[in-house]
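A lone chain, given as structure tokens: the form predicted on its own.
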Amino acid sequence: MRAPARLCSLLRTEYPLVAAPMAGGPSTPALAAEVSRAGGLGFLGCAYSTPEQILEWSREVRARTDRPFGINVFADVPDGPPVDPGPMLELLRPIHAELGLPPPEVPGMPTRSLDAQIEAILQSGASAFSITFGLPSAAQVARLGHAGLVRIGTANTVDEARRVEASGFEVVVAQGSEAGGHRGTFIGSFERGLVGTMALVPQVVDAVKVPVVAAGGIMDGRGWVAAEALGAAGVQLGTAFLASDECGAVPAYKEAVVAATDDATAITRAFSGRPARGLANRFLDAAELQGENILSYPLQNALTRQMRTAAARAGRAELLSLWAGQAARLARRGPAAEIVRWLVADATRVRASLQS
């Protein structure tokens, strides 16, 4: 069985296409459901969600479709070194005043239970589970396997891909450095893990026996077919759906994505405290000047949340975390299902052109 067909059989999808989970707003039940209805695997990005929210969103997906869908969460991340919050509070103070917010305060450490999230996922009706930033415990992986969920792990390097496979995962997502959003690096430094999709995918394919899904910079049929040529069983696309009708990104975010240039993104810790690729803007540039004064994840994420929420309401893109990949300008507007159908048709056209 060819790799794409093997992946489709495993995921129970028509096409070897996965909509990347995009936590913090862009992921919605409508987006996940419409991608699944169109033959791909829709995903809910639930990294910041409570168990109750996971179950509520899953019910909304199920109300729209009986097709398979997946849920993504973040692995537990070790606490970073303590950082004096004073400089970051001073940076945020005038911005809060601009937005009509009270002065910023040092946040408490956010509480999140991966075990509780997994328990909710087991009850959700999802068919696939994916994780970023690392791996669950062996006991958690076993519970997911016994429940019949397809386990998908994210890797930025060959070493990480091998660790994902050895931990009992059935699919590896090879995330190239072009990808938007958080870097999932969990072995070594994220700088060493900035391997481009073109270089990463064939090395991961050679290193593991499970299907490999390529992610990072794939926006159309050209990228999809190129990933296949590198040995990938399928593709995962996130930025390609950012301007879709069902995406939860606010209009200012969507406008920034479709207007982006190839050199518009940067990898930053400004918004969350963890390296992530997004469109450069006023806050990103100002926070990066603070260097080591940026708080570690998840404290920086909690500290900037009020600003980001207010900026979203006000349509202030210069203060939003605009996570996007390096090929953002290729994003298409319209219904997510229509984008899936276009991607499938475009990949078919590219394959045919290569054979003529």
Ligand SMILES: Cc1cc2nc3c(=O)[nH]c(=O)nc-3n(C[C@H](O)[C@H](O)[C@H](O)COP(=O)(O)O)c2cc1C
Given for the second form:
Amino acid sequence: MRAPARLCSLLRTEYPLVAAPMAGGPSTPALAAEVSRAGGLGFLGCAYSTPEQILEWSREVRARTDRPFGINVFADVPDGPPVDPGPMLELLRPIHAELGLPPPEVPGMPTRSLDAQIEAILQSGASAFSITFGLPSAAQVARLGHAGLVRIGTANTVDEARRVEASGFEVVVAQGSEAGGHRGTFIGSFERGLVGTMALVPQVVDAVKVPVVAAGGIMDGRGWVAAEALGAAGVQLGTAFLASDECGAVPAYKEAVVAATDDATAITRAFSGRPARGLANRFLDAAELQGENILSYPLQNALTRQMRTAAARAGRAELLSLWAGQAARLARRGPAAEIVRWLVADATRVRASLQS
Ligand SMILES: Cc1cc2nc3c(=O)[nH]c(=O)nc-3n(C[C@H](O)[C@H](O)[C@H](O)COP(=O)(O)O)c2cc1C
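Output the structure of the form predicted together with the ligand; the preceding block shows the form predicted on its own.
Now the complete complex, all chains and molecules, led by this one.
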């Protein structure tokens, strides 16, 4: 069986196309359901969700479709070095005042239990589980497998892909450096893990036996067919769905995405404390000037949450984390199902044009 067909039969989808999980706002049950209804694999980004929210969102997907869908979470990461919060509080104080918020306070360590999230996922009716920032414990991997969920792990390098496969995962997402959102890096340095999709995918394909899904900068049939030519079984697209009707990004975020230029993004720790690619804006630039004063993940994420929530309500894109990939300008507006249909048709057109 060819790699794309093998992936479709594993995921039980019509097309080897995954809508990336996008935690923190963009992912919605409607987006996941519409992508699944259109023949792809819709995903819920539940990294910041409680077990109750995971179950509630899953019920909302199920109310819309019986088709398979996936749920994604973040792996536990080691604590970063302690950082004096003074300079970050100083940076945020005038911004809070501007947004009508009380002065910022030193954040407490967020409490989140990956185990509790996985318990909820096991009861959610999801057919696929994916993870980034690392891997769950062997016991958690086994439980997900016994429950019949397809396990999908994120890799930024060949070493990480081998580790994902060796841990019992059935699919590797090879995330190139073009990708929007957080880097998945869990072995070695973030900087050296910045391998472009074009370079990463064939090396990962050569290194593992499980199907490889290419992610990073894929926005249309050209990118999809290019990924296939590199040996990928399928593609995972995040930014391509950011401006869709069902995406939960606020209007100012969607407008920034479709107006972006190829050089508009940067990789930053400004919003969460972990490197992620997003559209550069006022807060990103100001925090980057602080360098090592940015707190570690997840403290920086907790510290900037109030600002991000208020900025989203006020439509202030300059203070939001605008996660997006390097090909953001190619994002299309409209219903997510229409975007899936267009992607499928465009890939078919590109394949035919290469044969003529
Ligand atoms: C807004 C946004 C949020 C994201 N959130 C997550 C997430 O919660 N979990 C995850 O595994 N990947 C997340 N990603 C990364 C995607 O899984 C994927 O690697 C990326 O979207 C691929 O590159 P592209 O954005 O150019 O399509 C996110 C990406 C974006 C754009």
